[in-house]
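Here's a solo chain for you in structure tokens, the form predicted on its own.
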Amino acid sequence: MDFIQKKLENGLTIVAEVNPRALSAAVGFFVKTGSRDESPAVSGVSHFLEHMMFKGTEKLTALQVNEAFDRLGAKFNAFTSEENTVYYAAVLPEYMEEVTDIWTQLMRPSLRDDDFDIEKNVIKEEIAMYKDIPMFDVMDRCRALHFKDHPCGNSVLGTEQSIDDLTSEQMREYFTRRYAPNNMVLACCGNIDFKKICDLIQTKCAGWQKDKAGRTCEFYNGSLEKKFSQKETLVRDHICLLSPAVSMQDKRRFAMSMLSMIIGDSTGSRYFWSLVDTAIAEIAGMQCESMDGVGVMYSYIRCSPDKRELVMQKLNDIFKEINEKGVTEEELQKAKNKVLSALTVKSEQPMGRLTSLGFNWVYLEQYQSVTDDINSIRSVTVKQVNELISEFKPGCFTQLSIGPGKTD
């Protein structure tokens, strides 16, 4: 596989991992914008724009957009996070230029008022839907509690009120500033003709205008507050813990990922043996999220309300033991094997490589091959993991719990 990259004069970067032996191709626009880039006045606008991008252009209706993707057999979608909005598609190699052309058109949408007014109701229905999902609700609220005034605590969806108050003019202003070419990366993987893609992007995107689209990146340890919220309609307790972790720019992110897997993987972890295998909790997991300048480790636990105290006792025992004794070589090797298996299976398809390729360039302006990632994972040592435990203290966490009972 070959890595190639090119940067247009307006700042739009094209990165590609070319594999002539692949049977498919994938492409994606990575826009470095998300809820952390929003002011309170436009809370939820990044996610709102993700919806609006599929409403069409001056030349394409929403129906024609969907018909175009469907005609190519494309597997396409988009997602918005706290930091990025990504639009992607996977197709047969012969349709790569055509599907890329569709995305270049959609990246400059019409943003019609009629579509905007209709989509408000769609977004508010989505907000209501996620409030009915306790796992999402508790994690979203715990994130806000953990980050407080730090922008990473902003909700991706916004609120019903913020969506009601949002104007189409505010949305367009945000789009112009944040969807500037110097704040975007086009990534493509698989069996592609890089020259043809570059020629297409030069023709379609060279006229896009630069804009100021900076971001404040500050590390934050978290509030470490603990709250319980009663919700009588629930039958289970839902517990979320957040503790600080390394950023995407920190080379220790691979070791941090190993630590979160040792503590809270869905099978064979300390959470699993102490909480799930013993039937104290139905679900108990931890994952690491490294972001721009900051990071967090999430834990989510679901249990019966009468076992809430026992769950917290077991969690404290787990963190106390890992703080005092660290992790073992056996635990680390198991974690490495799991991560390496997942990584290699995912990377066998161009679509699986696309997000890694795009995000490495968005955050680091760096190419990491599969081999590079494998070597980085294999090189993690017990000493490195135990140093992270000492520095970041996963047992010191922000906690939000929701359940049917009352707090003690």
Given for the second form:
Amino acid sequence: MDFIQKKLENGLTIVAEVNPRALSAAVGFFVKTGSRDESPAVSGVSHFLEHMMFKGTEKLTALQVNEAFDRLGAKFNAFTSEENTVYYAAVLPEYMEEVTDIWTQLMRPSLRDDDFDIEKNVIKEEIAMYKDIPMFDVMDRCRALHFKDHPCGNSVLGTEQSIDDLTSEQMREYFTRRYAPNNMVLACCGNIDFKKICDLIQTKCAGWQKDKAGRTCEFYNGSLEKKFSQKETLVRDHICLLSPAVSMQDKRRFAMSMLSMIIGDSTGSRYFWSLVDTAIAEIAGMQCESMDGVGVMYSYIRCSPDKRELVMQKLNDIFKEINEKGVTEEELQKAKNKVLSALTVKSEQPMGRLTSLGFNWVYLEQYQSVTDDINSIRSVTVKQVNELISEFKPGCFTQLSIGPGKTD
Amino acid sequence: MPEKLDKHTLNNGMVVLGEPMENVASASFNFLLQCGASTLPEGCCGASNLITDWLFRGAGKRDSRQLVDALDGLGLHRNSNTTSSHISLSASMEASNLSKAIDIYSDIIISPLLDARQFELSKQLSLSEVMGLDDDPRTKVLLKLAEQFYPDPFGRPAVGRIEDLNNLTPAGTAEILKERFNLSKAIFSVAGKYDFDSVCAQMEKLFDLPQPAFPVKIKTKTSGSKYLHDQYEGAQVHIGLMTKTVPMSSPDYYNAMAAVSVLSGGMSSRLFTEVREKRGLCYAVGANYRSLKDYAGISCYAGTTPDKAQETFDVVISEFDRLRKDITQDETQRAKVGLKSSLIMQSESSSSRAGTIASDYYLFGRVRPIEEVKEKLQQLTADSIKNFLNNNKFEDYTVVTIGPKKIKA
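Just the form predicted on its own so far, so send over the form predicted together with its partner chain.
Then the entire complex follows, led off by the chain already shown.
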């Protein structure tokens, strides 16, 4: 597998991992923008804009765009997070240039008013949909509670009100600033002809204008507040915990993700033995999310309302023990094995490599091959993990629980 | 693409299938055991799902903790799943761990500890899972839909029913397991990087247990009601609907797949265009082909706020009805390319192939080579899809809604 990289004069970077033996290919535009880059006046604009990018250009209608993708049999979509908006497609190798060509056109959209008005309804339906998914609801609200005034607490979807208030003018202004070529990376991998892709990008994107995108990045430890919110329609309690973690720029992120697996993987973890194996909770998991300059450990637990107190007690015991005694060599080894086999399986498909290739460039301007990742994971030591526990104290967390009512 | 299928039948009757893959470092396997939700005795709904948890609470010489430690120690990416017909136990791993993983799984299948105290915990978890569905209307609507659509017992919810789960005992459940984990009816598949001769030799040794066949008798009853509404004060009305079509064994299967693809394959498909793009009625709308061995349907899910529910439903139904009238060449071509891409991309993943070859063997009695599937897709035309739809009209719909407002269905 070969890594190749090229930067256009306007700052747009192309990164590629070429694997001639792959049966498919994948491509994605990674835009360094998300809800943390929004002011309160345009809350939800990044995500709404992601939808609008599919609505076509001066030359293409929305239906023509969708037909063009489908004609190539492309598996394509996009997602928006607090700090990234990613547009991707996986195709058979013979369609790679065509699908890349479509994306380059869509990255300069027309953002028509009538499309904007119809799509507002779809966004509001999406907001309503997530209200009916308590796991999402509690995590989103806990994130806001944890981050307070730090921009990482901004909601990706926005609220019904903020979407209603948003104008297409505001969206266009945001687009011009944030979708500047110097704030984007084009990643591609699998069975691809790099030269052809580069020629295409040069022709289609060299005219895009640079702009000042930027971002304020401050580490934040979190509010560590605790709240319960009643929602009478629910039958279970849904608990979310957030504690600080290392950022993407921090080399210790591999050790941090080992720690989150040891505490909260779906099998064989501390949460598993204490909460799930014992049927105190039906779901209990922890994940580490390293972001730009900041990071969080997320836990989500679902249980019967009458078990909430017991769950909290067990959680305290888990964190007390991990604080005092740290993790064991055996636990770390198991976590490594699990991550390594998941990595092996995921890396077999170009689409599985795309996000890791793109994000490594977005955050670090660095290429990490699968072998590099394997080595980084293998080299994590118990000492490193235990140092992270002392420094980040996973037992000190922000907590939001939602459930049908107080039981005590 | 070089394609090869390995096949061997063990002395006990278990079929072992393998598909070697180049360029991968992983191996994945899948055991299909004839203990699905529809095979259970009356009044035991949920036993299969409970069994998939109970099995992993100790086996062979390992207690619950040692077993999970051993599996995690190999870094297995594992999954246990209950369908209408089977319990499926699958795992993916770095290829060098395959033999050790098969060893442990043979313990889980042949000599699980089935401890009575552990049973109570599995039961608690199963009950919690069913109760949790009340907080997940989208999943619940699709389960209710299958329950109403298929003739009983084929639509039984795999997660179970509260009253049945409450009545299950360790002894009764162990009996269900022992009768149905019949090795002569089991299918084992492996895909990725492996050596077939050594896999077969190992399997022959581990599973050398001839068992008398246990005939699973299923009495088929009628399907449920045509419209069911669950009042729920959520933000959206969750709409599920399903209509009959041909099963996978039918020569028209590929036409049915293409029809669903025109309806809901990509973003230029009918439902996405008419419901979401033109009218902004939904965020989530989509249709799927769902097939058991003898029954199949096309199902559709749409979630929308109460005031738009009726219009959403009406537009969806009119799209189903319109389908047989005017499928274009261009739509057919897009459906074909989309299905072909999915097929090839799935063939890059060992876990996906291990799953497919096992289910093919159950459904077709053989594994369809990828080239054959491509060829069948290639033969599809707009006329063949339209003819199929006209000969198999969507006559009626089973509809389930969960939400704050009923619709006229």
